[in-house]
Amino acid sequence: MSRFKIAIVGAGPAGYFSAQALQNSETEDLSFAIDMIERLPTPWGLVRSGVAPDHPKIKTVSKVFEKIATHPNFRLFGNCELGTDFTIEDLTTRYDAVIMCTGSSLGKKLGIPGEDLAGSISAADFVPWYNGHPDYVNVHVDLNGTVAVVIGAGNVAMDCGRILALNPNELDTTDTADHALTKLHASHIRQVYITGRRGPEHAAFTAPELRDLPKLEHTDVTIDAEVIKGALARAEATGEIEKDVRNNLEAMRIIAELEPENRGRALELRFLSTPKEIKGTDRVEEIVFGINRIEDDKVVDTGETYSIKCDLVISAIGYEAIPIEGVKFVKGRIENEEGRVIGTNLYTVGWAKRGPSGVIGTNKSDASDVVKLVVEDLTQPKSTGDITELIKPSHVVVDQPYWERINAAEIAAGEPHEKPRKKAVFIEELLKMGQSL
């Protein structure tokens, strides 16, 4: 039997689905020893630090991850950082293949005047802030104003807008980080706009996200009905409407027909709006938008503008990967051909490979496709060691049992508060929680 050593860097959905694909590829003649390496003491990536806390069903995929981790050929190495504790070369010379699942965590810039004013932040900072990611605990989120504008027309923008617009009481029984929940309860934000550059038919929201908006108990959600009618007409004029587009437009039509109930909080979706400039003396005071129209399915600037007086601007227009020494990046992604990093035994899956697209489940098919390439390329085992040779004896490594103790402690801490868990947000606290008694 041929047994190959595979390192997976990154313990998010792309990493776990890569491990699962490897496990599913095992035969009587082929097996794998899988080492998953994660910078944080906590695995699960965006399932822990990206999925909105008021959408707990999405987080149940973590049960799949835990099952993958029970495979006898799987080892977790948490609290081990690429670039600090070891290099890419250290891994590629010791493993038969290295699969990079390092994601994308830098928010793309708007590239407009005023973007760096206080009160203008990226969703790449805001989302992990309210989700308790250790790197973002101290992000300054000023919620003293009354109006917030979110720029973007995808699910990340939707999450940001919804978290700002809902009554924070709706988050009390979620795993929202304590520091964020305290600040959201004190928030003065009462009007939130989510703005997209293109038309409703082009929005990257998913229908379930849109269908959840009318369920907000304390927030009026509005969309201009005429804008939705125009989008439907344009979509129908092109022939058969794609299923996802039709579902989105139907969900938006239902929202557009709702009568506001003056609940004291409001969330409005606006389209055909391109941010031109953020104005303010020392901080955000106003944002100027160009008004667009659709011609032949293309966005055209009309030359007209409008502005919104606001106190907070959150940009949610995409992500780029953080550069890694020894790996070539192009346009915010690891340079690759269908997941192969040509000329090496490196591969990549997930956002690091394709950019920030798709939902969590997208990574499953992505991982399956890339692992097929890995298996095709493997000939004879050549590995000469593993990560245990690279980590100093004094370094605290979070293996699977250690993580399970952290996980159990967080869940236990949440139970008295009717929360699924109470997240620890500092590395030292997490490591202490998981120490053996």
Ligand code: NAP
Contents of the next structure:
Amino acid sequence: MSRFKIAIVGAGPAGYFSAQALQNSETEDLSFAIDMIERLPTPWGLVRSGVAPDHPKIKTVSKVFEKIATHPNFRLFGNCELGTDFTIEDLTTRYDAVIMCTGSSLGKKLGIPGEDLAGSISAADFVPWYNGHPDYVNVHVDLNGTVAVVIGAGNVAMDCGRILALNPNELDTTDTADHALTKLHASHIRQVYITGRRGPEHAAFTAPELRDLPKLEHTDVTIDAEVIKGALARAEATGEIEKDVRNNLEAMRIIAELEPENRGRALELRFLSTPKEIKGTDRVEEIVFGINRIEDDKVVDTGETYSIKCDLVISAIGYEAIPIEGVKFVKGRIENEEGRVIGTNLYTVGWAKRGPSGVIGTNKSDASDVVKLVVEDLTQPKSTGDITELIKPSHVVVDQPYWERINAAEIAAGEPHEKPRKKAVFIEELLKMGQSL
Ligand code: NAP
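For comparison with the form predicted alone, kindly provide the form predicted in complex with the ligand.
Expanding to the full complex; the earlier chain stays at the top.
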């Protein structure tokens, strides 16, 4: 029987699915001791700090994660930070393989004038702010103005636009962080635009998310029907329309046919608009867009512009990874070949590997593919130790029972408010909640 020690860095979906793939690869002759290392006291990554609070079904995947964690050869090391508490070399020399599942959490920059004005923020800050990520509690989100513009036509832009445009009462029974919910209740934002630079047929939204928009009870959702007609005509002219595109266009056509009901809150999806400049003296006052048209499925700048007077701009145009010392990054991702970091015993899965694409389930097949390579590469167990030697005795490690106490305390705190949980948002608070009696 060969038993290999594997470290997984990052307790998000890619981390858990990697652990699951390892567990599923075990045979009579092969087993794995898995140490999952996470810098926060809370695991689940984007399932906790990324998925929108009004989409609780998506979060039920955490049950799968908790099942993976019950495996006898799985250990959680939460509140342990690579780069602070130990180095990558500390891990690669102690484990047979190290799988980096560290995601990508830096928002890409627009690179346009005015981007750094007050009132212009990245979805990479806004999303973890409303989800109670400890690092983002103090992000300044100014909701005193009435108009917000979200840049990007992907699901993150949709989440940001929806959270800003809905009636915050709709979030009262969700796990939205308290500080964000209070601010959203006091928000003056009443008009939200989600803007894409290409046509509706090119939008990165997915159809289920689009189909959810008309369900907003207190918000008029609109799209210019002519723009959708144009997109359908262009898509049909190309021959066979891809299934995803057809579903998206159909969902957008339904929205475009809705009659606005003057509900006092509005969300508009706009296309063919490239952000050129954010204007304002001390803070955001206006955003200028270049108007595009589509020719041969490509975006062409018409040279014309229009602008929207606004108070808040959120760019949701993708992410890149935060560099880690000792690991080579290229184009915002860990340099890798199919998940292998060539010449090392490092591997990578998830957004750190492939960039910020796909839904949570995408990480399952990604993990399974990379774990096949890990298994292929392992010959003899060489492990010389583990993370326990690297952590100071005084350091508080959040192991699985510790996390389960935090989890239970958050769920219990949510119950009287009919919330799935009431999130603690400060590290110290989380650590205190999980202390055993
Ligand atoms: P995304 O799906 O890649 O969308 C990024 C959007 O930003 C695209 O519309 C892109 O337009 C636009 N963009 C990029 N650079 C731009 C620029 N300089 N100026 C203007 N627009 C620009 O990324 P995402 O929304 O961050 O989502 C990341 C992944 O998470 C996606 O796979 C998404 O489906 C997933 N996700 C899923 C859910 C869910 O299932 N509910 C929720 C959130 C996120 P072009 O296409 O023209 O480049």
